[in-house]
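Just one chain is shown here, as structure tokens, and it is the form predicted on its own.
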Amino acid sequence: MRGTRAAARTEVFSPHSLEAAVQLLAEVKEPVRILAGGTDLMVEVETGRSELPGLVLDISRIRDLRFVDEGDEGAIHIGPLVTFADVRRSALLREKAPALWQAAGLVGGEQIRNAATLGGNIMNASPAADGIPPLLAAETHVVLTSSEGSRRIPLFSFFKGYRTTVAKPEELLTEIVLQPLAEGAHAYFRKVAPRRAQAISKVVFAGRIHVARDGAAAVLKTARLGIGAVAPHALRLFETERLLGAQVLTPRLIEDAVRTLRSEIAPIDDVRSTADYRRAVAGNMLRAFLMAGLTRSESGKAGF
């Protein structure tokens, strides 16, 4: 591999059951890299950012980890091996998680979308991952499973820092649980990058709002906002949400929310953009979303 000091020997285990996978993680003492679609790991190895690991757990053959279902409680349950192409093919996600559905169409090219998994997007924990802001706005939880059992964690508390998560070495991501878009709510997704697709985001933003008419006034009942590429990891914008909650939506409130968002993020200068540009664009995205929500509340339309 170019620029890479490979392990003396790499062993790959490809179990067909979840039980076998978690048992392996419980028993091995050396670090294990988990392989799903491979679109992150193989690039890291090829470019020299990571060494070829000594032990790889290939979970791609575990069929029980590839599903999209609507639960009895109304939540949407997604397996970590669902690809972005699967997301685009899902009528359920197009209707009830439209921001995620739209984001999936902008992840890489067709070949990448056929291989890249939603679980890998989460576990890789890139601050610019396109799939994560829509999940944050959908109040998503993730389920981590080990030989000792499972635990469910809000996605907003799953990320610890740059490309790090609270997952333990013996745990495997086994389920993604998100809330469907409520009736009458509006969803939004926007990615700003050098190109429309096959480019890393400069800023990526998603949101859900529920606006109700009270006579001539538009009352913003709830707001859920997620953003990426403006901090060490993707963020749920709690301060901005609190400002917006249960308020009459006015131009002044929108500008207050823009200022709050810009103070809540921590963008940096890098080869793709500047901190000032990212802060300005993030605020513009929120403003456009709220104005669109106001307009759509007048027409009674949901989604985009």
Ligand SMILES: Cc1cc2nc3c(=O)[nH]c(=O)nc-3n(C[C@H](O)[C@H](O)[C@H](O)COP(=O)(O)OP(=O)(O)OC[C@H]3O[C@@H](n4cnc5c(N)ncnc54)[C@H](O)[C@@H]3O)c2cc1C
Second form
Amino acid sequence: MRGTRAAARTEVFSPHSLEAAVQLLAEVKEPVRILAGGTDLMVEVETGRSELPGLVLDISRIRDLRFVDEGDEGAIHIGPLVTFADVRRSALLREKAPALWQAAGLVGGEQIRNAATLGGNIMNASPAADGIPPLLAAETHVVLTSSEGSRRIPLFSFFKGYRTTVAKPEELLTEIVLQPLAEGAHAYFRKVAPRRAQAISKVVFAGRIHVARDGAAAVLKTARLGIGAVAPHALRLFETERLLGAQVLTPRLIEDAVRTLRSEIAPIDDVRSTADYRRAVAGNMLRAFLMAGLTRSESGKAGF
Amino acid sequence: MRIAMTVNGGAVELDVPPFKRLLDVLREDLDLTGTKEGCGEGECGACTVLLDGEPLCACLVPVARCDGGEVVTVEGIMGSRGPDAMHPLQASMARLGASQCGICIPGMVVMGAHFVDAARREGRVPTEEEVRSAIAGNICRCTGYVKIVDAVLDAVQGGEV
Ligand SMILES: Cc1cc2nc3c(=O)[nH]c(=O)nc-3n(C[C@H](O)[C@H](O)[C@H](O)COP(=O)(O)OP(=O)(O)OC[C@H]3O[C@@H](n4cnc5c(N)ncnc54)[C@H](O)[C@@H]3O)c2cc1C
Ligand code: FES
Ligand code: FES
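The form predicted together with the named molecule is what I need now, so please give it after the form predicted on its own.
Below, the chain from earlier opens the complete complex, with every other chain and molecule after it.
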């Protein structure tokens, strides 16, 4: 009922072009809330966590912001209005960004996946967002656009703190650019939550590793790891990646990596879980991922 | 704001605040009270409607987004096979006793009918697991889901034989 009464004084502007949208953001003096799928914003307003906005910029009618393309340079370009249902329908993402594809299938229920956008998932900047760790492991850049032009920022430096980003109020997220999974590399995604559907992650982890065989040894050429719900914002695990880079993959190295990961994260106790549980589970996820990499490479098979 | 949309096949034009939830517009302005409010936060699925053919939570949709769109509510599922004719899923649910208190049922019917229609179009019998995952966004506190899942599978396979 709160929604009904309060909605009376909110104006909604629904442009069809990006130019009109950034123009509005440049010109208006009052605060504007950007609306994509609405699955975070509407809940914030309904629960009173967010004040009802006076002006809403509904970007959902900007057709040019909903695309999945393979660029000439091999990178994958995704429009911010691509929904998690769109991600699931994309054969390109299923093959070249399998962790993101898997994550998309575990977001909400079908009603939520039909509305929730990847851009909204990033901009909402929840530490527990399921779309973000797979993007971190895919070395993603995001493009922010205002009436002044565009800038490109690596996703790992995009988040500043709990639900805050470096984006300015007059900027829109307009493109998500990720690297395709390399030939012979393995991808991993795991979310731990109280139930399978419609649940917020206690820990969410994604990774990519490239293991090459050198005689009897399995050499880990590269590791790219992203994690959520274990710090004020999602993290790329650079220290753990460095420890693993260009090393012979052994059970001992794996245990060192698990220890490094556990000291690199900063989980807290909250309503959903405890810091100890999160630290334990995060380490177990990395171990499971690397052990699988070791086993696959021993049996000489590529791909999970 | 003037909103023009199609609701259950009929053209509707009304003057409503643009940020008003579709859920409230349906119930208060259009007197379509089949669509229920459970949580108001996207969690329960009681407010499920189709917008341009896709199931969404009407509690999360500001009505401005429906301008020019096509909305189907549980009332529209009822008439979709001829006047006063039940959708095969509704018939299966009634026959198999898949409803108890009823608060989740309108959302379940919209979601389930959408799923049944898609499966029938593809001429494919889904697994129980697929049915459960299709209705994962619809919470039922009464039935334990077993009879609802049975009814969906029954409706896909043509209902009563
Ligand atoms: C029942 C339920 C279940 C959920 N389950 C999950 C889950 O399992 N996993 C998960 O990760 N999330 C989940 N969510 C959260 C939510 O659905 C996602 O975060 C979703 O991706 C948000 O996208 P949206 O388009 O709906 O965002 P909106 O609500 O439209 O926007 C979110 C925020 O981002 C801003 N924004 C959106 N797009 C842009 C843009 N292009 N440029 C600048 N700013 C922008 C908005 O101003 C707003 O602050 C769930 C939500 C609900 C209600
Ligand atoms: S009332 Fe909309 S999902 Fe519960
Ligand atoms: S029948 Fe009561 S909640 Fe489903």
